[in-house]
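Here we start with a single chain on its own, the form predicted alone, put down as structure tokens.
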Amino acid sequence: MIRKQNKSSVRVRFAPSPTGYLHIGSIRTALFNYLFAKHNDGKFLLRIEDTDTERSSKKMIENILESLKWLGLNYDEKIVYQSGNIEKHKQAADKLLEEGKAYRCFCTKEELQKDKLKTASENRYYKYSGRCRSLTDEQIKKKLEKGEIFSIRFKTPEGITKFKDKVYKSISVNNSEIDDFIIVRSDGSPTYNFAVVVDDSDMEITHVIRGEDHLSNTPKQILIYLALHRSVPKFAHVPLITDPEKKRLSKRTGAVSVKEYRKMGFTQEGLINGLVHLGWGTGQNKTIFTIKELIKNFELNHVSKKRAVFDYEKIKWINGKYISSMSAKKLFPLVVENWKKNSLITDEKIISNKKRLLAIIDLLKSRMRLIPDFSILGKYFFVSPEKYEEDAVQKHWTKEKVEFLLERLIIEYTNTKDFNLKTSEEIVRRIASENKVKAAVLIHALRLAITGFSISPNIFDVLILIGKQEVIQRIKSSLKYGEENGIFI
């Protein structure tokens, strides 16, 4: 019997296996679960599926917890470790055996492999023969007395299994297509399909939100729920994420850990905004959402059946949009840490220069996509250019009078007593006008001399933040560079 749910009873879970780092696909699933729970005033739970003792590791568990914490996907109750539920799995399996809904299978690996090879040679789909399904109690007793090892198989009933998926809508599977699948291996460990049912039921999970690759598992799991007389949760299978060529994501195409994205310079909210758009949308002409807005807008009926394409450049662009929307104050600790890492500032200078540093962040943020861009593209605020953009040199320093105009600018800036935003621009425009050239000619030449780049924020804002004496010195350095390299006409 399916439990009748209401808003306040919603309980979802994220159940990663600690056998590898938490990658983009997994964290997108966690995000969808979290947003759905919060939208419905429900609970977001965490279960660590650590029954694979050989491959599970403490390091991976720590990585999972660290990644969720950084992204702000906080779970609402104590973590459930699947390895602690082994006795519950055993009791559930024993119950099915007692009620005749499961049976012991004594088939050896060799026998099963022989059957598989036979069906493959006949170009048929392999399905367990059911050889051990009709063993009598006496036959079973003799095999057990001989010490023969066995697995436990679920006795799939006749009929049709139907369910409504929140994404894929109505799904119907004829049980004849499902073989008597193993629920407990010969070593006593539960299989995924069995353990997940017992665990989800024990945790009172109302909605199972997971990747579409689990869609084929759902009919089997529903049969187990019904056999155990447990409430069947609602299911929502979200589309898998592929690369631009519609292939499975690899490390090369973006399937790296959340930790790596953090190292690349993605912000928490920026990465979340990038991931939430992979398979979900509101139809609104809006890219950037706050977490509160995502919670308010998240509905499973907005999840698409179409597989989501992971585009790293688009995710980075979205992150840049979020950086642009952030206040300089909120960006400050992230950017300062990166500046320190790249030896652009020291701890001693942070407090005394905080106002200037905030102004630099505010000026740069609309052009940044990742946090390290503040160091790469904003380095000139702290050190003179070591080189100049080659194409820009040919474009902006080889025009007639450029050398003379820059020399005049040195004189004017040196003599001005009030070097501010207004006067610095007025001087540039006056020199250009007096020499009958467009102001843009001198502005582009000046920008290149000061920053080393052809593009920057408003150059006059840049000049004031760099300071009069340093500006004059950089213009002189650019003239020397031009003379030594025969650039100026």
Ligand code: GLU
Given for the second form:
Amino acid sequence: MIRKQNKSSVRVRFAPSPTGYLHIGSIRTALFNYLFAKHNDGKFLLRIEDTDTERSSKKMIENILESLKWLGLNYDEKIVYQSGNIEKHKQAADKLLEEGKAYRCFCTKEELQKDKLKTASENRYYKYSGRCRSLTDEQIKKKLEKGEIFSIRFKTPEGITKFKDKVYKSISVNNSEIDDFIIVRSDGSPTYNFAVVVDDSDMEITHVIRGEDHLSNTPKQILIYLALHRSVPKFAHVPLITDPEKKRLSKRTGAVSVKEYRKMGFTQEGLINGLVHLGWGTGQNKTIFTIKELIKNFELNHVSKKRAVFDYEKIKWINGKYISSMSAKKLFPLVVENWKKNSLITDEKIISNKKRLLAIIDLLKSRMRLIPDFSILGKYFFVSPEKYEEDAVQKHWTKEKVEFLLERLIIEYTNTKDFNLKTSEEIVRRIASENKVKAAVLIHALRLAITGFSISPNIFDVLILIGKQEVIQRIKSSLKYGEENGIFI
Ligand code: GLU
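The form predicted alone done, now the form predicted together with glutamic acid:
To see the whole picture, the full complex is given below, headed by that same chain.
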């Protein structure tokens, strides 16, 4: 029954339920599907599983579409809305009824509840008793005439259901462990296990790639495929994501929406690189891939069944690696938007200052992990420091001669006609050497005066981008601060 595929016939789907925001786990599933499809020149389809009308919402559908778009996980063909397929589900259920592969179950909620309580009191797992399996046509007719409501149950056959999962390898389940499960509820709505089979089959899905939590549903779904005489797709279940303590990911440990990650300042490809390593790896010592490289390298046999650990710090680090690999030009719109948001720059300044802004981005990018870092850690390019790092003040401004050295620097910088990368550094080194202190003493003191921080990119690059007058002004302010607070010795 397993369909033979040639490379280009690969069709996969991402099938989110719009009952919540698209979070990290589901987006990783979407990503794996996308990469697998593109690797095989196949199609990546989107199906919105919106049959739970009470819990599904338009807002969530919008969130799903927005998130996929932002990540560049573009789907092929038209979106399939599961709610539009209800008629097809019903027809398929009727076919199973006709062929005696499913039956109507008239058990009431109360009866089923009683059965459940009984099995619980006997310490057994609950399994539907099969009470309605053997109703005669006559009995069914009577019940229908009386208007009794019914659900439709699948008549699970005897035997063993086996399949080869691309990640979990050989799985075998004795059908005696599967009860006659409901495929259509008494209100006429199909259950997940049934709708998913009819839809996947209608959409000619060749590979079902989804979360490990669906592994236990797969035998039921295979039984339905077989009963409906439809081709069984291949399956790949990807491991669940846990937090570093191996617990289920919670909001606190990172299970928030893609939108939140975007707001936090992740870049599209940075987040993709962070997510793809959750369960997948080439074994190469390489962390940052372009989307093209990911497509080229993505194979399901590189997906591990070990639970993937989500570590926020690591994913931030990966995003930082990605930021530093991006060109300033590509980063420009993202960073400028953030600077604007933080009132560090206005629209007019962006146009007239583009060259300088690109140089600032280039200088900062290797140290940034999230886009807002460009505002937090690069604020001094736009405004003089409001405060100085306290530890650094104690460390760098309390050294002997610092006050005098900074005063000398003001004089020398003021007098120099040509303030550039070379001269600004030469002056610092000369003053230090004339006063018999290490150049680092003055460099650290100067960095703190200019940026407010103990760490920054090469300070002379920074000075040039800030400009001579402002540099002198900031050194004066630091002297004032040092004197007022009795820092200098
Ligand atoms: N709507 C289901 C989910 O979000 C789809 C599962 C599947 O891919 O079969 O979990």
